[in-house]
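Next up is one chain by itself, shown in C-alpha cells, the form predicted on its own.
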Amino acid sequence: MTYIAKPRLRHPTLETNKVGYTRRDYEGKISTLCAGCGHDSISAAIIQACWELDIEPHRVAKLSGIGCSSKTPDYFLGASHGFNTVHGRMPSVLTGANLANRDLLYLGVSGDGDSASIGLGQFAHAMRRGVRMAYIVENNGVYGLTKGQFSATADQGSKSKKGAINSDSAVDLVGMALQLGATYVGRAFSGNKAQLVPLIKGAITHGGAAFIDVISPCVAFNNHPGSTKSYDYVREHNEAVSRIDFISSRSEITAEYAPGEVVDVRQHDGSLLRLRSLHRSYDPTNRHAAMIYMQEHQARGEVVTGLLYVDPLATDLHTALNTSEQPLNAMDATQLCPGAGVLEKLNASLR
C-alpha cells in the first residue's frame, strides 16, 4: 500500500547507470492496484526505460488524468515532477507546462476512459499540434474504478464479465493518432516487456508527438472469455510487425544482417531505432500504409503491435510557434512583458 514506505536502504552492489542511479531510484510508492494488473507491468517498463536511458529523474515531468491508469505515476519516478489533472484534461495541462519549460522530458499517462471518452478532444489536439511528449494510454477497455462498464475502446461484440455484449463501435486511438499527425505511433501489450521497453525509450527521445497504446488487461473486470483485451486473447491474436531495439547515440553501432531484414531510423537526437521487421513488406515510415495494414489485420481480429509509424524528421509545437530557445519559466518580468511599445509593433505586424 502507498502508506507503507519503501525501505531507503540500498545494497552497495546494485548496478548503477551512467548518471549514478540504480533502478530503485526510478521507482515510486507501492502500488495499490489489483495483483496482476497490466498497469503495474507498464510502470515497470517505464522505470526500466528511464534507467536504461540514463535520465536524471528530476528532468522528467509526468502528468495524468483520472482512472486506474492515472494513479500509476505515483508508482514510478518518485523523484520527478508530477501533476495529476482532472478527468481528460492531461494533454492541455501538459501542453502548457511544455510551452513554459521546454527543457523537461514530458510523459503523459492516461487511460481509455480518460483519453477516448471525456478527453477525446484533448487527445486529438495534442496529436495534431505536435506537442513533444511520450503519450501512453493504458488501455483495458473497461471503467475499472466504477466496476467494469465498457469503455469507448471496447471492441464491438466483446463480452463483459457479466455477459453483456458491447454493441457500440470502438474508438481506435492508434488510428486517430496516425490520422491526426502523430509522428511516432506504436501499440504494445503490457505482458511483453521486451517489446514495450524499447518502444517507450524511442517515444521519450522522439522529437515530436509520440503515442503508444498499451493493451493492459484488467484482471478484475476484463480478463475473461469473450473479452478482446484479456491476457489470453492478446497472446493468441498478437501480430507483431517488428522487433525493436533502441540504441543510444553514445554507443557504438554495429550490425551484421542480410539486406531487407533491418530498418534503421535515426532520431533527432542522434539515437537509433533499429527495427527487425517480421514482415519484409512493412514500412514503418509510410503513414498511409500503416493505417491500411492496421485496419486489415483488425478486421481479422488480430492485434497489431510494434512500432507502426515513425517520422525521423519530426518537429514539435515549439518549432511551429518559433518560440524562444530560453524556457519561458527562466525569463524575468521584463523579458516576458517588454512594454507597450513592443506590443504595438507586434500588433501592427499582424494587421
Given for the second form:
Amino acid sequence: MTYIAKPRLRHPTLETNKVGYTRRDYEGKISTLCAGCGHDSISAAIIQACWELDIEPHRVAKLSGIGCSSKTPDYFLGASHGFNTVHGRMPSVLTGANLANRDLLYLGVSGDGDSASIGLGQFAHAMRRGVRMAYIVENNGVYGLTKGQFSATADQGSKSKKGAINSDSAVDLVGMALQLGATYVGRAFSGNKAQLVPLIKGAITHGGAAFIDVISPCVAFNNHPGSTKSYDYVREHNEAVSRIDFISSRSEITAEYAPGEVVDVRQHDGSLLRLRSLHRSYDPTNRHAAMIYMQEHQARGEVVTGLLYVDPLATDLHTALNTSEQPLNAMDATQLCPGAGVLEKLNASLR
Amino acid sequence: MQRIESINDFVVKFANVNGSGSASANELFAKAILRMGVPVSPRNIFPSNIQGLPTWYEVRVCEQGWLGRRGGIDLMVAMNPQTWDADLAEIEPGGYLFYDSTRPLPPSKFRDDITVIGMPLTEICNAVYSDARQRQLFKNIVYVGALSVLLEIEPEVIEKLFGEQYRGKEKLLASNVQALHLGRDFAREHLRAPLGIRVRRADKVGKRIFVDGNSAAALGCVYGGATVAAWYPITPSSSVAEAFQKYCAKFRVDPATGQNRYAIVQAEDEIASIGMVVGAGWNGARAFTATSGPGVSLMTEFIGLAYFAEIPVTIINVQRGGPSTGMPTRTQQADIISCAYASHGDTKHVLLFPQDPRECFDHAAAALDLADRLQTPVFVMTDLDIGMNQRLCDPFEWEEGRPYDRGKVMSAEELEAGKDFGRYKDVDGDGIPWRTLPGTHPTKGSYFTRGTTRDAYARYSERGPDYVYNVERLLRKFETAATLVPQPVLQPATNRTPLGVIYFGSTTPAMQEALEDLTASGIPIDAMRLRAFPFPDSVARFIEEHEAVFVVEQNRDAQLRSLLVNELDIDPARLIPVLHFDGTPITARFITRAVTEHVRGGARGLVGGRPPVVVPPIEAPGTEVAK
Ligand SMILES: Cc1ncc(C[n+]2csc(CCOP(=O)(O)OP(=O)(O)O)c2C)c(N)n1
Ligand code: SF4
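Hand over the structure of the form predicted in complex with the partner chain; the form predicted on its own is what we had up.
Complete assembly follows, chain above in first position.
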C-alpha cells in the first residue's frame, strides 16, 4: 500500500536511473484486476516510461475516474499521490489540481465508459482547454467493473459476451481529441509495449493536452469472437504509425520496426502481434491529414495505432490564463491579500 | 382625499421595460437620497433576463434605518404600459402616481384615491433628441430630474454622482446634466411640487457602504486567498464570479511579471466547476465556486466525495426560487436541506448564513479558512435578495496581516522527522485528520484519495469497524465545526418573555423591524439570528429556555425548522414556523402579522398542542404579490 515507503532494500545489481530509482520504485500495490487484463500491461508501460524518463515518482499526480481502468493508478507509482475521483469526472478534478500546482506532472487514467459515456463532456472540455496532462484511456469497449455492458466505444455490430449486438455507432475518442484541439494524440494497443512506452513518454513530456487511446482487451467480458476490442481482433486489424522518435528531448525513442514494413511481434504471452507501420510521407504534425488518415483506415476496418498528431510547440491552459510561474498553492496571504489599506479605499468608493 | 405626508419614510417603485436603460437612472435616484444621509434599500424585481419584459426597482427610503422590504407603494413611477393595471393597484390610498402623459389615457385607467402626476416625457425627449436611443435613455434621466423636484432631492448631489460616473467623459457628463435639468425645469414650471412625501438631509448613513452581496462575497474570496475559481453561469450567482474576475485583475496581478496570481475557469457545467474546485482543494489551493439551486443539484455527487475524502471546498450558493427552475429571478431560502445533507449516504455539511453584503464578505473569507481547517465542503448560503441588490451595510474590515488558516497540512520536514501520518487518523481528538499535499516528500506521506471506504491509513478497506471509525470520526469533526463556525447573535427582548424567534440570512432587516413593532404592540420576543450550521449548543439552550420559538424563513417546507428538529432532537411542537415563499423578500409587516395572529389567536397553540402553521395569504392568481 502506498502509505508505506517501499523497502529501500534492493538487489545491488538492480539498475537505477539518473535520479537514483530502480524500476521497482515505480511500482504500486499488487493489482487486483483479472489476470491477463490489458489494463495491467498499461500500468507496466507507465512504470517503464516514468523510469526511463527519470521522473521522481512523487512529482507525479495520478488521477482517475471510476472503473477497472481507473483503479490502476493504485498499481503504479506508489510514492505519488493518487486520486480516484467519481465516474467520468477525472478531467475536471485534474484541471483543478493542475491549476493549483503547475509544477507536478499530471497523469489522467480513465476507461472508455468513464470517458466516452458518462464523462464525454469532461473529456471534450479538458482537451479543448489544453490542460497539460497525459490522458490515457484504457479502452476495452465494455464496462468492466459493472460486468460487461457495452460502452460507447463498442463498435456498431459488435457482440457482447452474452450475445447482444450493439446497434449504436461508436464514439471515437481519437477522432474527437483531434477535432477538439488536443495537441498530442495517439492510439496504442496494450499488447504492444514497444509502441506504448514511447507514446506514454511523449505524452508525459508534452507541453499541452496529450491524449492516448489504448485498446485494452477485457479478458473477462470482451475477449470473445464478435468483439472488436479483443486481443485477436486488434492484432489482426492493427495499422501502426511509428514516427514518434522526435518527441522527447530527453531521450530518443526509436521505433522497433522500419517505416513501410510489416512485422510480426511475439508478445510476452506468446501471442503474435502484426504491425504495419506508416508510410514515410505520414506527417504527424498535420492535424487535418491525421483525421483523414484515421478515418480512411477505420472505414477499412483497420485500427491505426501510433502517434497520429503532435504539435511540438503546444502551450497549455496556464499559458492561456497567464498564471504565475509560482504554483498557486504555494502562495501565502502576503501575496494574495490586498490588505486593509486597499479595503479602506474600496469602502470609500462604495459610499 | 388625504395625501400621504411623510418625510424620509416612504416607498417608491419604478415600473420599467427591461432593456430601456432605466437601471442606472433608478440607481442614481437611490444613491442621491443616500448621499443626502437618508438610508435607502433598493430591490430589483425582474423576470428572467429578456428584453422587453417588465422590470421593477423598488426603493424604500427610511430615516429610521429599516432595510427590509416594507410592503405597499407610496409613489409609483409607472413607465410600463404592460403592467399599468397591477402597478396602479399597488399604490397605497393617498399615494402618488407619476406617469408619461404624452399619450392621453381614459379616466378609467386611474384611481381617485391617489394623486396623479402626468408628465409628457416622450414628447419632451422627442423634441430635444433626434437619436432614437438617446430619446429612450434620457427619458429615464428626465424623470429622475422631475422626481428630484417633486421629492426635494438636491440637484447638486445628483450632479456630483454624474461627475463620478462620467469622470473623463465630459460629453456624457454634460448631456446627462442637461437631461436632468430638462426634467427639473419642467417639474418646477408645470407640476405641483413638492409632494407630501419628501427627502430631507439627515445624517443617518454614517460610515456605512452601499454594495451588493455578490460583489462582497467575491471580494471576500480575494481577501480570503482563493486562487482558483471555477463556475458556470446561473442567475443570481454569476456576478460573484464576474466580480471575482474584476477584483483579481485589479489586485492579484504580480507587479513584477504581469502574471496572474489566480486562475478562473468558466467550466462547461456545474459538475465540472465543482470538480475543478475539488481538484484544486486536494492539491492545496484555496478554491471556490458560486452557483444556485440547480447547480447544487448537479454538484451533489462531488460534494459527497469531498465530504468523504475530506477535501476543502467552498461553495457560494446564491439561492433563488425552486424547485427545479422555479423562479430563477426571485428570492428564497429554500436550499437549506438540500445543502445541509447534499449527496447520498450519511452526509452533513457546514452552512454559513450571511445577513448582508458585509457578512457575505466575512463569511466568504471565513468559509475558505473553515474549509481548510475542517477539510470539508463549506457552503455560504446567501440569496438573490442579498446577492443582487445593493444594501447599506457596515464597511468591510480586514485585520492587517491576518494569516490564512491552512489547517492540518503535514510538511516534508514533519514527515522527515518521523511524525506518524495516517491520512484518516484522528490524532488530535477533534475528528480532523492531517493531510499531505501531492509532491511533498519523495518517500513519505503519499496516499490514495478515493470516495471508497478505507482505514485510518487510507488503505482500501471494506471492514465494518474501519468504516464505522471513519464515519464516526466525521461526526466528531462536525461537532468540532460547531465550535468554529460563526456563532449565533442573541438579541434579548426588553422584558422577560416566554417567546423566542429564530431567523437567519436575508430575513434579518425585516426581522429587526418586526421585533420593534411587536415590542411596541406588547409582544416582546427574544431573538436569535443563526449564522451557521452545525448549530452550536447555544441554539438548543435558546429553544429550551422558551415555551415557543418562531422560526422565520423564506421557503414552503420550514426547512430550517426541520433541520433544528432533526439535529437537536427537539419536540416539533415548540417550533412555530413563519413562512414566506412567494419569491419576494419577506417584510416586517408579514412577520408582525403572523406572530400577532398566532399570539392573539392561539393561547392553545402556545402552551402544549401543535401550533397552527402560518402560511402567507393566497392572492388572486396573476396579480403581483406585494407584501
Ligand atoms: C455515477 C455512477 N454511475 C455508475 C457507476 C457504476 N460504474 C462503475 S465503473 C462503471 C463502468 C466503468 O467502465 P469503464 O470506464 O469502461 O472501465 P473498465 O471497468 O471497463 O475499465 C460504472 C458504470 C458509478 N460508479 N457512478
Ligand atoms: S473485468 Fe475486464 S477490465 Fe475489469 S479487470 Fe477484469 S479484464 Fe480487466
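Whichever C-alpha set is largest while still superposing within 1.5 Å between the two forms counts as the rigid core. Numbering follows the first chain given and starts at 1. Please read all numbers here as calculations on a predicted model, not as lab measurements.
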By the 2 angstroms cut-off, has the C-alpha of residue 343 moved between these two forms once the rigid core is superposed?
yes
